[in-house]
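Next comes just one chain, in structure tokens: the form predicted on its own.
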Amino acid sequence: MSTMNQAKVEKYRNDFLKEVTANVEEGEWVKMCMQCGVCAGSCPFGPYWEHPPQEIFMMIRAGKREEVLTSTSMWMCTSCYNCIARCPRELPITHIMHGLAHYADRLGLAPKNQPTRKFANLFWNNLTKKGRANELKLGIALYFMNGFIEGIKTALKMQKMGLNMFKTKRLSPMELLGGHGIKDTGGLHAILKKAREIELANAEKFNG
């Protein structure tokens, strides 16, 4: 490889690592990964990852921006924290994976039909309205997230469980009218708005 091409490769590699450091929660820890694979071996979903965490970190350092941000891997994390508990270098792996997922989603690069991505967005939108999850509305949204026909099929299949939840007061029809919320929803929304402003400011600082 010529000196010029080598310089281009190095610039690309460093730029994406800097981008992750600037825009992804705990992204500065990516460079600390020593590729031992304990995270993948500790994950209950380890065999199903497109790219296990240590491979994602290696790809970031190699400058593979598109491959990382369009990967389904970050959306496989269920926050069990096994990886963090067992990482020899105590990397905040769970936080990084969720941060990468959020960043990819914000950029519009996340895989569109990833089921766990759909669930994550539905849950977030449900939770942030009033600061508490409205389980009935969330459940209905999940049933129908793949279309009306699939939603009807799922509802029929789960009707016995749904009725039992109503009987034991785990679900209330009142949730359709709004349900419970925290006392200061305005304060919550202000916090989220400020967090978003800080996030965008950091992104502009990096891109500028």
Given for the second form:
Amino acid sequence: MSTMNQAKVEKYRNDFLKEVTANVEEGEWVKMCMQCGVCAGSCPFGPYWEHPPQEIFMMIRAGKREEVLTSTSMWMCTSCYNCIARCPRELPITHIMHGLAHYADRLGLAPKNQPTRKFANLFWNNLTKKGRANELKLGIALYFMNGFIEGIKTALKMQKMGLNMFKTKRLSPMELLGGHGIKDTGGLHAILKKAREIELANAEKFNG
Amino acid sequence: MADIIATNETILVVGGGISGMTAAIEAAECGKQVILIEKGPSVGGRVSQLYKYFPKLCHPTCGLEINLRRLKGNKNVRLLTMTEVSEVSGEAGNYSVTLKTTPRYVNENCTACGACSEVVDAEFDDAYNYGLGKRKGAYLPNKMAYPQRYVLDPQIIGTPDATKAKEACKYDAIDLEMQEESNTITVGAIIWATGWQPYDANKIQPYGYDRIANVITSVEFERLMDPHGPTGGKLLRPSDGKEAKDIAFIQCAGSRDRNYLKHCSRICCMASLKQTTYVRERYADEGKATVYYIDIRAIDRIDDFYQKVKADENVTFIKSKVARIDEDKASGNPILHGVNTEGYHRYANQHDLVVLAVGMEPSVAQDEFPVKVTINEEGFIEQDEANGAIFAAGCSADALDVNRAVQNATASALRAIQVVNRAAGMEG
Ligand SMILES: Cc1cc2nc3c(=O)[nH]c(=O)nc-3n(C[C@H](O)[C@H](O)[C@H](O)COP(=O)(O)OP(=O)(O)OC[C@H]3O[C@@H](n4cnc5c(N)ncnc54)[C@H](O)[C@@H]3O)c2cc1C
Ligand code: SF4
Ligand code: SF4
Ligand code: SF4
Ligand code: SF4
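Output the form predicted in complex with its partner chain next; the form predicted on its own has already been displayed.
All chains and molecules follow, beginning with the one already shown.
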């Protein structure tokens, strides 16, 4: 168990709804859900995932912390916005799903091998390093996300597309050596650090 | 109509539904002079379009008949149909109101013999039946209509149909020269009872009211049950005219939804519970009803009714707001998709017919009021000092059932009486 997770468990005891309200982006909306079922019924992923949004929101209120935070469900959301468009209470469902995923990731509870999680982390690390996405590195990292052999296979399959991208100057081999970035990466890192501080302070301040 | 006599001791009632009629009669029976105006060609409002009333399940004709008798018998009420308010100025105790009356083309001589209707060819959608059937270009608004007087549709004026109708009338009741009239009167207080209208089901895109023939509204369903209605009282579904025996009711269709009406329309749970008894009335054991709901809002004494319906084994309750509806092309059956909150099971259920329990919204849009009154977020009139002596009654004040609408109307009549008493110098 991560120390942050330990701290949260102690702080909120059995009140998982409160924890979500304080720590999850748009989490304060969860209590507004009236369990009508429209989001669950409208989600194109509906039949394929473990817990549709409606159920996740009820599980939060029922205090099923472990089950929610380790669930793969929020990682499957494709941001199609069907649910937001139809929710009779205008809950920002998509954002809550992403917020929950992010929170579970920070606590170290998110499922280790969930592909969206892996990609999201790769993308984030890639992006924040230089302030711009390094497509070559990201692509290569993606190929090898599921192991070395899989990576080689995928790379071979995508060879032609890669070459075409080189030709049309959409991908530069020079990116492998450092790669392009924004002028002030130090500044960017300072901004991100500050944002994280604010986020943590907000969660600390909350006492609903 | 130059003979309208009104003074600042007169009460004007706008809207001749059950609320407006009640307010007018109550005030008139207290000896006040009342002018009751109604936009349509007859009084009764939406109640006259219901098959039965909850909770007692009696026919509305009975309740309306009592009111009509009181109305006809009272010399203090002057009824003007096909009339609306176009302008209001002044203040409590002294309003100047301009009334606009559209021509009916039929005068007091009419005996409702129906000869004109028989000779006219043109047909139009019948608004009384929410467009489910047609009516002639010369018509009686409905069987119970008061006044019992025919109307010529303005669309036949100037056509050979109009001349034919005039020639068929043996009582010299048809006057094709009638013109729109405008009258300005003085009144002391105004009771606003313009009622409600069903929320436009076409706006609820996922339910396919505009695309799927066998998705209808609750108000249309009332008309199907009426023996004088468009199907002669049979529950025939629109796509193929077959009897619908397995019927789904979808609650909160357009209500409690920030995309549509924010408010709970209060009566639609009871209306659907009542309508499940219609299905049983028509088909006994063969009739099946399924109610899809968020929660059932049947309050106080009405809860007994809910318990009775719940005990019926042919009525199923599914706790779920239906997400969307599509159609089985071969059978024409609507297929309802959603997730049952009790157990989170996904379903795709077919039924013969779907009834949308549509919400109630005020019949007069916020920006169409001819006079400044305080209107709440939902479009209903709020009780407010700033309204002067303009008092809302019935469903122009809130989404109400008949019982509460009538209570509310009586309260408004009392308020209006106080104002005209003051105007007459007899404080109290
Ligand atoms: C599906 C359904 C079923 C229902 N079943 C029941 C039931 O079983 N029991 C029950 O108690 N209630 C029932 N209700 C509720 C009932 O219909 C209302 O309580 C009732 O109609 C309220 O009457 P009202 O006079 O306030 O409004 P209305 O009936 O709407 O009457 C308003 C009148 O004002 C007129 N008007 C409108 N605008 C103007 C204008 N600008 N100028 C002049 N006149 C105007 C209209 O033509 C109409 O005649 C049901 C409602 C629905 C939707
Ligand atoms: S649609 Fe909105 S109110 Fe309904 S269950 Fe989903 S989140 Fe809750
Ligand atoms: S935004 Fe996500 S949760 Fe919402 S309907 Fe689309 S996939 Fe489902
Ligand atoms: S207008 Fe004349 S013909 Fe038509 S119903 Fe009345 S009396 Fe009969
Ligand atoms: S009365 Fe029932 S169906 Fe109507 S809006 Fe309220 S909860 Fe929904």
